[in-house]
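Encoded as structure tokens, the following chain is the form predicted on its own, with no partner shown.
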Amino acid sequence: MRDPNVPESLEGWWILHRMFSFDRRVWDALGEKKRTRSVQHAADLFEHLKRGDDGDVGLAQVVGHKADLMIVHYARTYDGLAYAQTLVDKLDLCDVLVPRDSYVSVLELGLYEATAKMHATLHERGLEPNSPNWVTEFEELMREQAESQYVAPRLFAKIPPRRYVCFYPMNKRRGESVNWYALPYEERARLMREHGKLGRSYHGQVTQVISGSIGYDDFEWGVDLYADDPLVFKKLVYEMRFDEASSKYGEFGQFWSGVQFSPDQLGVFLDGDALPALAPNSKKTSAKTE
């Protein structure tokens, strides 16, 4: 049943964030041959998972005590996430990595405005809601949304190749006095429209990847921010605190932030003698998702 009170969404990549702590002293105590072999096997796997159109991998050195390494997997299917997780768990490198947290979600494009327009269009055509003809035409309108020139590239864009990354999960509040889901559709749409305007004001400075996690993890959405200047994260998140959709209805989980680096820099990260780099030519292969 298509409820006109529930906004539709389009889904793309399945996404798995994994956070690990890393014991550098144990790593340094390993023999050079074992370290070299472990690095090569892991780097080869990450490069393999990045190739083609079936997935992607992002690596980041996390700043702070909550974790040391964040691995972000993109996959076309939920099974693909499970397979990528299994392959990583079999690496020798996992002998020195301790899982600290994880987050499962699916890339999501919300359709607040489009959902209302589609319901209005079908009403104008005189179709009975949820009748066979109504469902058929609604699904066709959804297909047109998914295949539009603006939407389609965003559903399966590669991980933004920007130096700095920030990830956090969030909910819409469902408390006794304030409940996002009890608001009328038009009010929620208005708030999200204003919220979106604020996000778009940072176009070019930050790339946002929003993923839905209802039914998959503890919060309702995951938010990834990518930028070339980490100060942008503070400015954007702080300004959004004053936005009504966030100030009244937003609840936030833990934040993780760090520096992205290329798989061939994994050894640099592990040895810790320098900061691992993000290959500059990787920017040529990623679609924008602002």
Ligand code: 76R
Given for the second form:
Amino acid sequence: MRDPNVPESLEGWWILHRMFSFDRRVWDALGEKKRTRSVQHAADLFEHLKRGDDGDVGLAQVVGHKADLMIVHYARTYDGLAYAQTLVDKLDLCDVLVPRDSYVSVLELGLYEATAKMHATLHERGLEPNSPNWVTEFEELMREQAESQYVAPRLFAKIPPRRYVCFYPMNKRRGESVNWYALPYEERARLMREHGKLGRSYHGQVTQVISGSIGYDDFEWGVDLYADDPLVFKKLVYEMRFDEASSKYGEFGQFWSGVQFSPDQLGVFLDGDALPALAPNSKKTSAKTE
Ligand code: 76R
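Let me have the form predicted together with this ligand next, following on from the form predicted on its own.
The next block holds the full complex; its first chain is the one shown before.
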């Protein structure tokens, strides 16, 4: 059913965030041989999961007590996520990692404007809503959206190779008197336009990855922000609190923030002698920020 009240969305990577605490004392007490082997196996797996076009993996040292390590998996399929999870669980490294939290979602591009335009186009063509021709032509228009030059690269962009990451889940409010889902379509579209306008004023400073999690996890969306300067998270999230889509309708879960590092820096992170570094992705495979 193509309900004109419901905005369409396009989906890309399946995404799994996993947060672990890491027992540094136990790690430090392990023999060097065991540590070297554990690092090597884990780094090899992460390099393997990063390679090619079928997924990606991001590692971050979380700052604060909620976790020490965040692993972000991207996969083409839900099954791919399940498999990535299993592969990590089988690592020796898991002897010193305790799962603290996780979040399952799928990368999503919301299409408020485009959905309204597609419905209008089909009306102009004189098609009866939800008739077989309507459905076929609607699907064709959606395919065009998904394949468009603007959208396609964003659905399967690699994890932004920026030093700092901030992740939190959120809902749109469904209260008795304040209810996002009870607003007329045009009003929600207007609020999202305003939201996008404010967001775009941070263009270049931050890369956002929005993923939908209705049906998979406890909130409705996951929000990942990536930046070269951690102060940008505070400025952006604060400014957004004044924007109606957030001030009136946003409800937030826990926040995690940290520093990203590359798989070849895993040993540096685990040994804790220095801050691990992040190697830049090639321009071609990373999310567009300009
Ligand atoms: O995808 C796009 O860039 C198009 C415009 C856009 C959409 C559709 C956009 C732009 N966002 C969209 C959807 Mn967003 N966003 C958040 C948060 O902390 C808060 O108050 C809210 C958390 C931030 C910080 C943020 C930043 N966005 C969404 C949705 C789905 C809602 C729906 O479909 O109903 C959520 C939950 C959400 C939340 N947003 C931007 C940003 C930024 C920085 C941009 C501009 C991106 C750019 O062009 O560089």
